[in-house]
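A single chain comes next, written as structure tokens; it is the form predicted on its own.
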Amino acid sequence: MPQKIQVKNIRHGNPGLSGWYAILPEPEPTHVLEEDLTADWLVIGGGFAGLSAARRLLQLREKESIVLLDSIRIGEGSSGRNSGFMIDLPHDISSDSYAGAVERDIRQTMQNRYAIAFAAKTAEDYGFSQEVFNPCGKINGAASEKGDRHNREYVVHLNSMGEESTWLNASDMKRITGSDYYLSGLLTPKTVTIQAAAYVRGFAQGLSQNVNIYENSPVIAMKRADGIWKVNTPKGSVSAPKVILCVNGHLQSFGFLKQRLMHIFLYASMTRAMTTEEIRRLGGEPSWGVAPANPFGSSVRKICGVGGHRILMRNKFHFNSTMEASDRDIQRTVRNHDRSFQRRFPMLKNLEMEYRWGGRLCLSWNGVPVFGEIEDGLFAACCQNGVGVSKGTLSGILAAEYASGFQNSYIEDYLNEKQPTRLPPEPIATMGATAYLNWQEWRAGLEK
């Protein structure tokens, strides 16, 4: 019988012009599916986890023929929106704590330096310069007592782990980043900074010499038929017998995980090129990247290079059910933004922000990602749980693995984790969503 689904209009839904994308050269001309193709692989999505998958299929089936289709342009999406860390430790930002248990956590970290080690190879292959793909590590700084405690006690778990960090006094701290504001931080080294919209535009850009990339091209119906899945776009179709759906939260508009999946966005300002005095007086180093000691506080990025000196500040959680953002969702964040910045750099007080926007993350009430065959021939690697550069291409390279029937131990992993937990009916699940990002966030205190 043939298998038809329906696939809900899918729109852009992320507010604002990401400073990533916006500072980069004129993308080259796009291109459209306007035919009706046939290939042995189809991706769908070009995001972190799309471009994995379509990259781990060319090198486990070189042979093969490969199609991604993406729904607007490269790294416009929620990819180029990301703040930038490619995590290799775990980072549960639905929790006060980035600690969990020991053992779990150690896998975790396996994987993502998994994920890593593919991405830099990538980076190596593509010829990504250091500003694009930068493994720097991670500082986690303390802006309050509590967020302080929290690196001490993190600083304890990392070592039941047996895995290295340097502690950074508030001088330290003033010496990269030039802001006297913390108290403290945490540096990880094996975490990489990239710059979002750049990497997957340049991922896609080299995979476009072997893979046939689509955008502008949405997915307005699909339908298997005698083993071959037939995919619409307005203007085109691809029929392929092995679909990977790398689409994150947008896994819902095409009918799976109906109320078990939660649409959060986050939020980010980047200042305008900084000038030569202003570069002098904060001082520092010409780039770092600061997360928070407490998950819901501010992630801080100082980068130089294409679009000169600039500071990013994301913070800002907000619940959508409709996976929609507006403009004046952004304009309640600007508050936020600006006071955050001004706490860390009241040395540069006339340095005004000029993109602010908003991108979109996909969780599971019990961080689960979603994973496998959810159809015959039909592969998904959704649900990044907010660590979308390190996760999404995790479970991209792992889909590509088990489609094409690679054995690895991390499939596993992925294939015995739990289904999402169903959420409550709405207008509970906002309701609650909604006060208990509230409640982290005050609980954040200075650290947002």
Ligand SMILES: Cc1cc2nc3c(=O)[nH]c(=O)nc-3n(C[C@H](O)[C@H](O)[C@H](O)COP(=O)(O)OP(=O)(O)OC[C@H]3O[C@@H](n4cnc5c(N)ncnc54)[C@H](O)[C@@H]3O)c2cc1C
Contents of the next structure:
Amino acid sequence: MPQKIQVKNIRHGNPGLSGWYAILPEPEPTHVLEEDLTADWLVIGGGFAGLSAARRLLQLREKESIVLLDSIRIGEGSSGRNSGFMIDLPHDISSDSYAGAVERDIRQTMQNRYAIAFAAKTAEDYGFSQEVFNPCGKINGAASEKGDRHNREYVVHLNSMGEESTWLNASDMKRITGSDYYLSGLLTPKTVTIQAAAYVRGFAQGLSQNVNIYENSPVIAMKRADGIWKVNTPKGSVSAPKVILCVNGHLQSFGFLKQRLMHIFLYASMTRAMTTEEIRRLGGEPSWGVAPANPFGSSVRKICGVGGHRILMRNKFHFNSTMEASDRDIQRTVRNHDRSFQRRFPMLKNLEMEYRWGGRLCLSWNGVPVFGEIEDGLFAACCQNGVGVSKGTLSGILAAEYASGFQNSYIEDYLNEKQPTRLPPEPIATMGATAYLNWQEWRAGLEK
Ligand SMILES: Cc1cc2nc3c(=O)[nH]c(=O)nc-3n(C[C@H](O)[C@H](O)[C@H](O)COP(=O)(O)OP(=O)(O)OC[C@H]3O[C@@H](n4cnc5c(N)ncnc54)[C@H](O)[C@@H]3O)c2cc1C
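Right, the form predicted on its own is done, so what does the form predicted in complex with the named molecule look like?
Once more the chain from above appears, this time first in line as the rest of the complex follows.
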């Protein structure tokens, strides 16, 4: 029986131009798939998951041919438009303080560090600078008594996991960030911060020595006959016995997990490059990353490098079951970002935002990934539950290992996860999720 998949929704409507992407030099001209190829492996999706899957395949099956397809330019999608925290510790964004059960969190931390070690070796092999891949840790900044309490609870949890952390008081926070907005901070040293678009673009460039990468080449249909998947794009095709789907929430566009994946847009803004006088007025360290003590608050990064000194603000979640967001949605978030920015940096009144953008997260209600062989010869590494920088990397590595018969106990962990639970029907799902997100954002108060 031939298996057939018709892909819907290949317009990828990522609203706004990501600042990470915009401040990089023009990318190399794109290679669009315009022929019929055969390969041993096809990876669909060129984000953290897809790139990691392709690199792991290359390590495990050196002599086999690998093709990777993406529907847009690599770096334009969510992997190039996030806040760039590659987080090692538990980070349950649906909890008050990121923490879960101790044993499970210890295991998750080991998994995340497996992914981070892989990313670190990638960064070394492809010669990434510290601006692109910086193992500088992450600070959970608290701007309110409630946030401070979350941080204190989190320290207790980290201690029970045997994890080190450093408590920062208000003057430490000012010394680092230049802002006196924060009451306290909790530094956990093993998170890596990345220049998101530079990381995935550099990753793809490094891989392209051995992997055939085609961009602007969306998969529109797939069919399996006689043990081979034939995968069509508008101008070509790839035939391969094994395919790894690394498309995060777009798994739904391939017809899988209907009504089980939650699509949420998250927004960020980046300032223009600061003048020398603005850099002096702000003070603080040249680059740092502060995540909010409450998951629904604002992440803030100060960066310096090829694009100059800039500040990134990230907050505001929108549930969107259509997977499309518009520039109007960005306009609605502008006020939040500007307010959050002015609260923290009143000394930088005239520092405008130059770039504003949104991007997709894919979550399941019960917080599980979608992983494994979902059809004969078709593997999935999807649904990263909002922390795809490390978890996307991990699921891509594990999918490549699983599909090529490599043993790893983390694969068992992933295979033993439950299925994503079914969501309520529309419009109840949207109404419920929107009310929940608004309530959580309201509760985040000054952490926003
Ligand atoms: C503003 C913002 C801030 C965030 N901050 C963080 C953070 O600090 N830390 C963190 O861990 N996570 C963060 N995230 C989430 C993170 O970016 C995602 O979880 C991550 O990008 C998922 O990686 P992925 O490789 O699974 O999927 P994606 O990055 O979405 O990559 C999937 C790729 O598949 C391609 N694709 C889809 N359909 C097709 C098709 N039909 N044919 C070919 N290709 C296709 C897409 O074009 C895309 O490039 C943030 C997200 C946003 C939007």
